Amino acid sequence: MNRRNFVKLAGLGGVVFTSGLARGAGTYGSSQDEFFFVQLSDTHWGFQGPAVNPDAAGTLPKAIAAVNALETQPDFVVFTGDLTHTTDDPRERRRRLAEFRDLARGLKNPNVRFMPGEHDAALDDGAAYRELFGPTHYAFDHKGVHFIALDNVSDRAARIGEEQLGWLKADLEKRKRDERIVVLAHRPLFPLYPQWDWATRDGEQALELLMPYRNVVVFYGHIHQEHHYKTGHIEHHSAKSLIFPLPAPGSMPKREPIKWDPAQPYRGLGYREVEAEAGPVAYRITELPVIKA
């Protein structure tokens, strides 16, 4: 861990999780290929529920201010879905998405990327999201890492779909087997707890396409809590929410938000830094709270 993250961690009382990936036969560059980005997820702009979060309209601005206050700005910021809270009203959906977009413009970092969640896209197949933010799935490269943003939310049945799987296959065929690949998704690609919609119906097909590549890691949201899991050599790391935490999978009869604790406000909410290291390939995750303790 470098000095910047050590000092920051010591000051905030965060948690560091080191994700070590098998290094392939290729040789990567030096520290110039190392970088970090910030992941925020499940902001649910438009949610109302004082018992769950009496500061529902303030949590996102506080998180933006916290990211802006970082001593070193990340290479980019990514929101991994559920930007807004679901609504059956198409006009209200667009209004909430536009409000979220305008708030996100308050980030001083010029490189901000977005992905939809089912709350943003499932009721209209992503139409409103695309109007304001563009494609629901895409790929990009950054300092030797290939990023793939998958859309497993626009389909109401929680599928990626044959067309997008074909796109993923074609994209991966251009990659070397030891290339560093980061997948961004909203729902988990593995069946974490299907009873609570914590799965992707055709996620196994995506994982089969990814399995031959030796350096793959997946960052996702949706479950409103930190969770770490492996399918073969592929590691999966979920992010906390910025609106309310949810219980551990299967720990309660129903999937219900954990109520706000006035004695511990903002408990369970936060965002994360992900530091990508070139060789040996690794991703260091620092979980950060919305508000300093």
Second form
Amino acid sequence: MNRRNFVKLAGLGGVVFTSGLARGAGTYGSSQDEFFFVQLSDTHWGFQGPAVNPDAAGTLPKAIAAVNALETQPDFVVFTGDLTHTTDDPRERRRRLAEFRDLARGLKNPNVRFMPGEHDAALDDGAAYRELFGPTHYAFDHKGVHFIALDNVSDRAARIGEEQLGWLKADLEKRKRDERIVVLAHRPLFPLYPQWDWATRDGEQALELLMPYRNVVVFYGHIHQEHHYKTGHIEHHSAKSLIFPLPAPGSMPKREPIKWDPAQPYRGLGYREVEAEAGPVAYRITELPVIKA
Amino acid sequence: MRIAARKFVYLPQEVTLKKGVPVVLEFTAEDVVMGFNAPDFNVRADIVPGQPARVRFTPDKLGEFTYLCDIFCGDGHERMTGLLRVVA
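Please move on to the form predicted in complex with its partner chain, as the form predicted alone is already shown.
Now the full complex is given, and it begins with the chain already shown.
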């Protein structure tokens, strides 16, 4: 990796890059173990609220166009939940999920992974989501990194649940203790701010299972802002939303969306690139806006 | 003290308690399963329609504390909060 400006995160081993990447067009990385992926989150397709996003129907297409315009395409793209905004109407839920799926097909990169958020899955235990996108939790390997997508949203009470925890345990038992593991989730696995429901009821059990593994990092969404935290040696990085930002944890009396600023449209929204490096193990994050200034 | 939970409000929304005085809050749900969670006092309960849920605790600090529904209950779920006001 070269020619990038970055800032060290206080207290964290990771780094966050603040500038664009100095990549040439074409294939990324000089090593088989280097790659990058793009994380988009909390697109809330179907949301209506002109005061917080008067371009609710245009923001996701703009983000997809921005990803398509990247000089180098990522190895894959992942959406970490709340693809759609919730609705009590099962038919409308399916309609929104189908529209979202069709929009996501506009990504130039065919390697797209999806995950549900509670807005997609909590009211029907993930039934509509599974019909259109498949399993709500799964694992896959990519260039030496083991990815685990956890579902902490289909249960209305924000539990991962005994069955999935058992699946996670069995999956981890096949890993070496120094294997590179990336966990993808929607909600934070640690109790970031339970007063705003920013937690997973049994997230501690998942973290206990992950703790013996030395190279674990979590990328998640849900809180509509960038946030970085460590539990033990495990880093947790939340992503921005693509519909509206939310205030910093506990900074306001209520968890209300931050209003749209016509002077700075799309402020607080965005997506990220994550570069995975093998030696030494590192994940370098670049936050990108919906619209380039 | 009784609190009713329904889509997507608690009634009453604000409850005043006394610091150091044990309290029992009794919740009823009118339509779907709801939750009551007051993280600042480490108390929570599931509220199932037809089955009043009771939580007992002693407020040990002064101030205003948010409680919330922590069972995703519909499209107004994220607005479903209340306030515990603890006075001397």
